[in-house]
Structures are given as C-alpha cells and as structure tokens.
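Only one chain comes next, encoded as structure tokens, the form predicted on its own.
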Amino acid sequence: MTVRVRIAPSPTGNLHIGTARTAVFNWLFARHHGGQFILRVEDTDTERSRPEFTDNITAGLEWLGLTWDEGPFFQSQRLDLYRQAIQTLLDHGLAYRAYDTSAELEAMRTAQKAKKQAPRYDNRHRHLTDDQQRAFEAEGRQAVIRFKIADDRTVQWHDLVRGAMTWQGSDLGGDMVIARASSVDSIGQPLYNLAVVVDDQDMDITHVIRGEDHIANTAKQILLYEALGGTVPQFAHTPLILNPSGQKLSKRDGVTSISDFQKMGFTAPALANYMTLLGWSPPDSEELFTLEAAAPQFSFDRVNKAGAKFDWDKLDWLNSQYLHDRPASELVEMLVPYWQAAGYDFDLEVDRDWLTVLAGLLGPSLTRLSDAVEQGRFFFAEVMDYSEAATKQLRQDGVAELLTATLGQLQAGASLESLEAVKALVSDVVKAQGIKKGLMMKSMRAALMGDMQGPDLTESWLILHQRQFDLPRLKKAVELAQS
C-alpha cells in the first residue's frame, strides 16, 4: 500500500499555526513511509472563501519547505462529484429531503433545551411522502439533504494517536445535513462532511491525520464512507496547540499565522522544527533538526494525547540557534527585507559587501531577524540623540581630548582598513593621552553609537568607517563632551 494523506485547508482566513503544524505531520509521515502528501482547498464555503487566503495558504506551506506532490486541488471545481455522489445516497434510501423551516428547527431546540436534552435533530422528516415533499415545494419551502444515522449504530476505529474509540449513532445529532438549498428536482450545495469523505475516496487517501476537535466528524465520516461503498482511512488525531493558560490558541492570543510568524523574523525551519516538537518527541531527544532530518524518525507512537502549550521562549532559542549557525552571505539576504522595511537608506547593490559585513557582526547576537532593525539602527542612521549612559560618559574628565585626538588622527589620513587598523589606532591614542584602554572603548561605543550597550566595538568601527559614519559622529560627540 502506497500511503496518500493530505491536507486540506479551507481558504477563510491565512494559514493557521494549527493548520500548519497538522501539515507538518502529515508531511513527515509521509516521507517516512515514501508516499503522496496531497495539497486540497476546501472551498465550498463560498461566502468566506477569498483567493488571498489560498494564496497565503499556498505560500506559507511552500516557505516552510511543505512541498506537495500532487495538487493543488478545488473542492469548488468538483461540485458535480459531491452531487452524485448525493444523489447515489438518495437512490439508495440513505439520504432524504427534509424541509424544516428556520423557525421549526430554533422550536425543536428550544424544547429539547427546556427538558435539558442535547440539541439534535429529530429525524421528523425522514420517511415524508411524495405528497408532503410536493405539499412543502407549494409552499416554496427549501430542502437540506440529510444523511441517516441510526441512534442505534455503533461507530469504531483504532486511532493511531489515541487507539480504540466508540461513538454511539444516538450521540452524533440525528441526521445529518449534507446539502443545502435543495429540492426535488436538484441538489444543493454539498456540505464539508460528505465533500471530505467523496474526496478523499476519490483521491485514495489511506490515512486522514488532522486535529482532535475533528473526533466528532470522524465518527459522522466513517459512516459515509461505508454508506459510499469506499475504504475507510485510517485516522490519526493529533493534539490541539494550547494557549500559556492551557485554552486552544486563538487569535486572542495575539499572532496565530504562519505569515505573522513571518514578519516577526522567525525563520522556516526554525518555525518548522517548532512545529514538529508541538506533540511529537523524536527518539533521541535531539530538539535541533531540519523536517528531512525528523522523516525518518516519526512515528505516530511518540505524539501525545495531551495538548501541546504553545512557548515562545522554547521558539525563541530554536530561532536564535538556526541565525546563529547562518553564514553570512545568506544571513544578509534574510536581513534586507528588514532594513529595507524600516527604511533605512542603502543601495543593495553597491552595499552588498558592506551589508554582508554587518550581517555577520550582528548575527550571533540576534533572536530573530527583526532584531536586526534595532540592533542595526547605529549603522544606518546619524546619532540623534544620545542616552543617558552615553551622555554621562562622553562627559568625563579626559574624554573631549581622547575624542579630539581620534578626530585628529582620523582627518590626518590614518587608515582604518582592518581590525588590526582599528586597534592600532585605539592602542596610539591611549599611549598618547596616557589613558586607560577602557575609557578610550567606553568614550568611542557612545560616541560611535549614542548608546553604552551593542556589538563588538572594534568591528562596528571598522564598518562605520567603511561608509565614513565615524568621523561626523565623533565630530558631534566632541561638541557634547565639551559642553
């Protein structure tokens, strides 16, 4: 048996962490077992479905490396199968018109709600006769399709996740809608439950692995696949990803997108790799892999029942670690979209080499690639103001002159061509104002930075000569120091 599972997300809204971390299973899994991983858009909500969100679906998955092998594929594109498939139930006594009104449905809750009974259909409709359909069609009243589930049918399969389970038929709601907007002479729009099922039979899906607040479904499912004559799949319901507070992530929660995860400088594999740990262990307790890399590891005998809790410090130090490990020259093309959004003034090709410099400075320091804005700011823009620290030290005893004799060295033509350039310059200043090294290092940081705290001093230096930044700032810095 070739494995085939797919996902499939309803473009009513960009791709959700949730929806992306049952992608990332689903992946895996099937590369473990060298299968299909299939890509399915369950569009049949036309009312809330938009095209952008498909195009954020699509393109976060292809960020974070979920390649599919086949699709994307339309459930608004196969209408007509889904009505067949409908159909094939009515002809078989499996399915039936029903034309409760809106209001008769809202009184049939409320008095099963006032003897404290569940809400659920009451299957009133499902043996009408000819003469009441055409009584209710006079009438201009609209039929849903139902499927009917018998109260006295019993529901099992072996979970992959969470092994055995039962649901009785009586606790599945009475009969389920199918169709909406029908009547005896056609077939509405199909409904999620019937769609997924005629789909993935169609495309021979072998395992469904997705959330455990679709439990209730499967049980509903599979009673559809067997009605359609088709094999069931075998199923794997994974944990729900939890707020700090143990309630399923939300958008209350602040960020939930994978897009949004994007902008805040997260990385694909660090993400990925994140994902991966929300429910499932790897054997070897390695928390630092690539999705290739956990492949051939997973197994759905190491996922969790239990929620997984979302921790941004745990996704923290994933990233960190992903940028630190990150050369240069492909560090810099991550950092760009950054510096490019903050506004800072550059031109990419003729900076290239310099803005590859920097990356490398600030790489090992940064969390994620946002913080390159702030930890970039001092290459980029003029110091306009200075802290508080920067102003307390550039005021010390000693210091105008230590600055003055840099200046002075400076705009007499001493070369700043390398890092042993810049220390020669820092060692001939101290000897000269016989001073300590480290208020020449404090008195330049703020007179470079404006700041007492940032990257490696002596580089940072080098690479603000490199664009003639030093000599201004060290200029404005006198005038302080002497104020």
Ligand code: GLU
The other form holds:
Amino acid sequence: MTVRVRIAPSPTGNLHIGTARTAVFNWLFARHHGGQFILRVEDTDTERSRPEFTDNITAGLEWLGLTWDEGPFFQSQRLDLYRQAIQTLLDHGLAYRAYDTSAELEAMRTAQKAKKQAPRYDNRHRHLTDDQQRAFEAEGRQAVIRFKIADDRTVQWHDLVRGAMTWQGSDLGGDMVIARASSVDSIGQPLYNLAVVVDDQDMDITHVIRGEDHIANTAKQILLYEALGGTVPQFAHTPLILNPSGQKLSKRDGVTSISDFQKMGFTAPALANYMTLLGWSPPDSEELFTLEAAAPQFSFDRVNKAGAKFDWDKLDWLNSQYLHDRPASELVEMLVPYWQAAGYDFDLEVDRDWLTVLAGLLGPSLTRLSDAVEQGRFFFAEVMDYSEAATKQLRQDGVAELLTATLGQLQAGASLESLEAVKALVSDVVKAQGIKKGLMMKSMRAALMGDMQGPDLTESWLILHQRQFDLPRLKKAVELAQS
Ligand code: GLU
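Having seen the form predicted on its own, the form predicted in complex with the ligand:
Now the complete complex, all chains and molecules, led by this one.
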C-alpha cells in the first residue's frame, strides 16, 4: 500500500499555524513512508473563500518547504462529483430531502433547550410520504438533503494518536445535512463532510491526519464512507495548539498565521522545526533538526494526546540557533529585505560585500531576523543619538583628548583597511595619550555607536569606516565630550 495523505485547508483565512502544523505531520508521515502528500483546497464555502487566502496558503506551505506531490485540487471544481454521490445516497434511500423552515428548526431547538436536551435534528422529515413532500413543495419550500444517521449505531475506529475511539450515533446531532437547500429538481451546494469523504475516496487517501477538532466529523464521515461503499482510511487526530494559559491558540494571542511569523523575523526552517515539536518528540531527544532529518524518525507513537502549549521562548531559541549557524553570505540575503523595509540607505549592487560583512557581525546576536533592524540602525545613518550612559562616558576625564587624537590620526589619512590597522591605531593612541586601553575602547564605543552596548567594536569601526561614518561621529562626540 502506498501511503497517500492530504492537507485540506479552507481558504477562508491566511495559513493558520494549526493547519501548517497539521501539514508538517502529514508531510513527515508521507516522506517517512515514501508516500504522497496531496494539497486540496476546500473552497466550497463560496461566501468566505477568497483567492488571496489560497495564495497565502500555498505560499506559506512552499516557504516552509512542505512541498506537495499532487494538486492543488479545488473542491469548487469538483461539485459534480459530490452531487453524483449525493444522488447515489438518495437513490439508495440513505439520504432524503428535508423541508423544515429555519423558524421550525429554531422552534425545535428552543423546545430541546427548555427540556435541557442537547440540540439535534429530530429526523422529523425522514419518512415523509410523497403527498407530504408535494404539499411542502406546493408551499414553495426548498429542501436540504440529509444523510440518515441511526441513533443505535456505534462508530468505532482505532486512532493512530488517541487509540480506541467510540461514538454513539445518537450523539451525532441527528440526520446530517449534506447539501444546502434547493428546489426539488436539483441538488444544492454540497457540504463539507460529504465533499471530504468523496474526495478522500476519489484520491485514494490512506491516512487522514488532522486536528482533533475534527473528531466528531470523523464519526459522521465513517458512516458516509460505508454508505458510499468505500474503504475507510486510518485516522490520526493531532493535539490542538494552546496558548501559554492553556486555551486554544487564537488571534487574540498575537499571531496565528504563518505569514505573521514570517514578518516577525522567524525563518522557515526554525518555524518548521518548532512546529514539529508541537506535539511530537524525536526518539533521540535532539531538538534541532530539519524536516528531512525528522522524516525517517517520525511516527504517531510519539505524538502526544494532550494539547501542545505554544512556547515563544523555545521558538526564539530555535530561530537564534538557526541564525547563529548561518554563513554571512546566506544571512545577508535574509537580512536585506528587513533593512530595505526599514528604509535604510544602501545600494545592493554596490554595497553587497559591505552588507555581507555587517550580516556576519550581527548574526551571532540575532534572535529574529527583524532584530537586525534595530541592531543595524547605526551602520546605515550618518549621525545618531547618544544614550545617557554614552554621554556620561564621553564626558569623563581625558576622553575629549583621546577622541581628538584619534580624529587627528584619521584626518591625517591613517588608513583603516583591516582589523589589524584599527587595532594598531588604538594602540598608538593609547600609548601616545598614556591611557588605559579600556578607556579608549569604551569611549570609542560611545563615540561610534552612541551606546555602551553593541557588537564587536573593532569590527564595527571598520565597517563604519568603510562608509566614512566614523569621522563625523568622532567630531560630534568630541563636541559632546567638551560640552
Ligand atoms: N477543510 C478542513 C479545515 O480546514 C480540513 C478538513 C480535513 O482535514 O478533513 O479544517
């Protein structure tokens, strides 16, 4: 048997982290078994589906490296197939037209509520006579199509994550609507549960891997598989992603879509790595890995039943580990878009080498790519402000003199072509001024960076010198030191 799995997003919003994590598990399972991963866009909800969401979803999956082998297939282009299946169910007496008005359904629910019963359709139109049907139609009523669910039926399956699962037919809400209302000579818009089953059968899906919020649908869908005469796939219901306080992760928690994470400066490999750990743990406990490396080890035995708490610190840690490992030539490609978006002044063609050195300097201190905006700011602007600590440093005894001496050397044409040359200049000034090297370094940091913290001073100075930013900053610092 070739494993065939699918991710079936509904394009009613951007690619959600929950859907993306489900896609990760599907992808890993498919790759583990040398099987196929299929992308199916569930766009039957015409009011809420939008092409821009489909674009966001496919772009997000591609960005994460979750390449699919078949598709995307669109449910909106497959409506005939669903209608044929519905017709088959009608022909076999397994489905029927129900003519209830919304007011009648509402009254039914109110009565159930008053009796403290769970809301369900009471199957009242299951056995309408032809005359009753004609009478409803004569009134101009439209009919939905409902699939019969026997109350005394027990649905069971072995879930790859949750083990033995049992549902009672009577807990499934009564006969289920599988097509929206339409006039008698047509079949209305087919609905989710029906379309999923028809597609999963038609696409020979062997394993349905999806969020645990679909468990009740699975019970209903198993009944539909049986009714349509197909093999029932295996099911794996993955745990929900929870916020740090244990509730389902939602928009209120800041970000939920993959494009948001991307904008915040997370990298695709780190995010994919993190999502894999949301519910799964590798047998060797090694937490840093690529999807390719995780695939051979992936199995549902190590997927938790309990919800997976979203942990920003862990994601940040994984992202920083990933960034710290990148060579400057790779980092620069990732950072340039952030610097461009921040409006920093550079010419990519001319400044590529300079930018690469800067990326190499900042790389080890980045947690998110977006950190390079703040950390890189003073490399792109000629003048900058001084922090309180830097101002204090500059006003210490002897600082105005050492900065003036340094400025003098630069104005006299001291060449700063390399780190060694910068170090030599520092030594010269230290010696000539008879000061401690620490005072020189701290004061130069204050003068060049306007702050007492930042990346390596010698490297930063060289980078600033290449843009001729050190001279004006020293001049400004001397003024401040003397004020
Ligand atoms: N379209 C469903 C959703 O986005 C997925 C259903 C499924 O995987 O069967 O939640």
